[in-house]
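To begin, one chain is listed below as structure tokens, in the form predicted on its own.
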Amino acid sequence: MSTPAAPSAPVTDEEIQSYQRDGFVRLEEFFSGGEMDVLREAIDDAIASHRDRILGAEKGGRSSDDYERVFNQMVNLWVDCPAVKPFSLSARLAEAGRSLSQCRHVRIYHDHALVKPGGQVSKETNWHQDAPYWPMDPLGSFSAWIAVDDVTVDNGCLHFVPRSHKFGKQPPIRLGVEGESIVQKMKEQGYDVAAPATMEMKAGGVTFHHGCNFHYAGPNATDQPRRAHAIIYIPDFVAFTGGGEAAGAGSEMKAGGPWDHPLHPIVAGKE
């Protein structure tokens, strides 16, 4: 039986080794059913109020109806939705991630609710990496993905390719464009890409995945939305590379410098 990695870490040595080896790990029943009721209601309220996809962006970040068929994404929900803040800034969740990544401290990059619509309008989320879209370097940033609803193959659960983070950061693919796939591109270049692992979970389960891990979510074939809430974490050794919005703080930070900004507080560990 595995023992805790540290007194305050809600992960085991075995889970840390699994994350380091495969680039992802699944933690079942991390949050309670009651907690997910709260988060589910908060996300539904944000949708009902027509909350912007990206605060401050032109047209609220809703530039493509086609992309909305992949998922309705709402970034930095924690800054204006008080009920979401305890989840996005959860010290327990962040400490689990800090322990998995073996860093000194982690900051939040941003959170984002991910609501995949059900029925005929739903589209798959292409096989991709996250790191190519983030203005940060060196590699090491990662995401926690909370299943707010039960997630299955039928409603668009995540799939991860074990050890794919070891390929490093690849050129970005065009998300929302049919046929685009980082897995296919790597195979065409002659790389041996492992078979994917399917991440079905009950509501309250969490997965962590490295920013270079190849991952995918199928379309939601059910008649109900599939709600998830993800938080991206920045380890202490990762610097801002400049450019981009940086979740609303790009113009207020220096390229090559730390993520020292009120929108990116330390959520686990020490300075």
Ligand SMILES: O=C(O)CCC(=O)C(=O)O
Given for the second form:
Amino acid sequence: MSTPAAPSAPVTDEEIQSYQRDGFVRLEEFFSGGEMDVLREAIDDAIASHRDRILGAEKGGRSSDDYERVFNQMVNLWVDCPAVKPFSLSARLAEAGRSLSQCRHVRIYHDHALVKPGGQVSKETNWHQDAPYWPMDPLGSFSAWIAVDDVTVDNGCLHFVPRSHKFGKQPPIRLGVEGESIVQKMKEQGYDVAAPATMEMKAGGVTFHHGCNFHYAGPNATDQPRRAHAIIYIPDFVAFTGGGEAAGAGSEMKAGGPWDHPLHPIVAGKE
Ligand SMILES: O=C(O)CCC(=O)C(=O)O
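Given the form predicted on its own above, what does the protein look like in the form predicted together with the named molecule?
Next comes the full complex, and the chain you just saw is listed first.
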């Protein structure tokens, strides 16, 4: 797969410093309303066609009814949904992430649509870090989270704990299990955990967060789904450590080796 042309860095020095210091940054109006209409329709079509959560996985990759209440998480949508591909492989988005993380190039680990259902069934995305679930080392991988709908506290916008990425990778907590919280665990161990920042934004806004950042989204209390689309990026200096079948290429790659596989193309920067 060819490498998309690298546009000039779409982030400022302040945004780079803010990401490095706090482990997250919010970029409002990154995509246009029209672009979000396209992405929203593509995600809705995938839901209407009962698309697997993980392509080819047992039971379509659905883990539990409880987890489905946190969100319908469809992984690697760029592979089988042509309308999603320009967003997941967006050179502009990837270049923003590459600049923020100050690395030579980034590959995509996987994308995932994250659709939080509305109403009584909706459950919170409990406080967690992402890095404990990723088969890679050293730290440095990160996510871009695109607000496909306007996101508010009411419908489950993200919340980030500033500087929490500096705690490094902690033991994983059980996702979707009520009461499990990395913030609570760290406080119980005596760590000084900063107050969270709330990431309300209009559709088309994007947040980037480091894989060790503590983050959370409340239940969606509205009667409409909260649609988001996230892309996980791997900097050039990060190696594969084995496993990670959910992202589709684990069995074809060598532990300790590079991420050289068609499912993990370079999307910004140079080899
Ligand atoms: O969308 C959500 O509710 C949570 C997203 C998340 O945990 C992530 O993108 O890492």
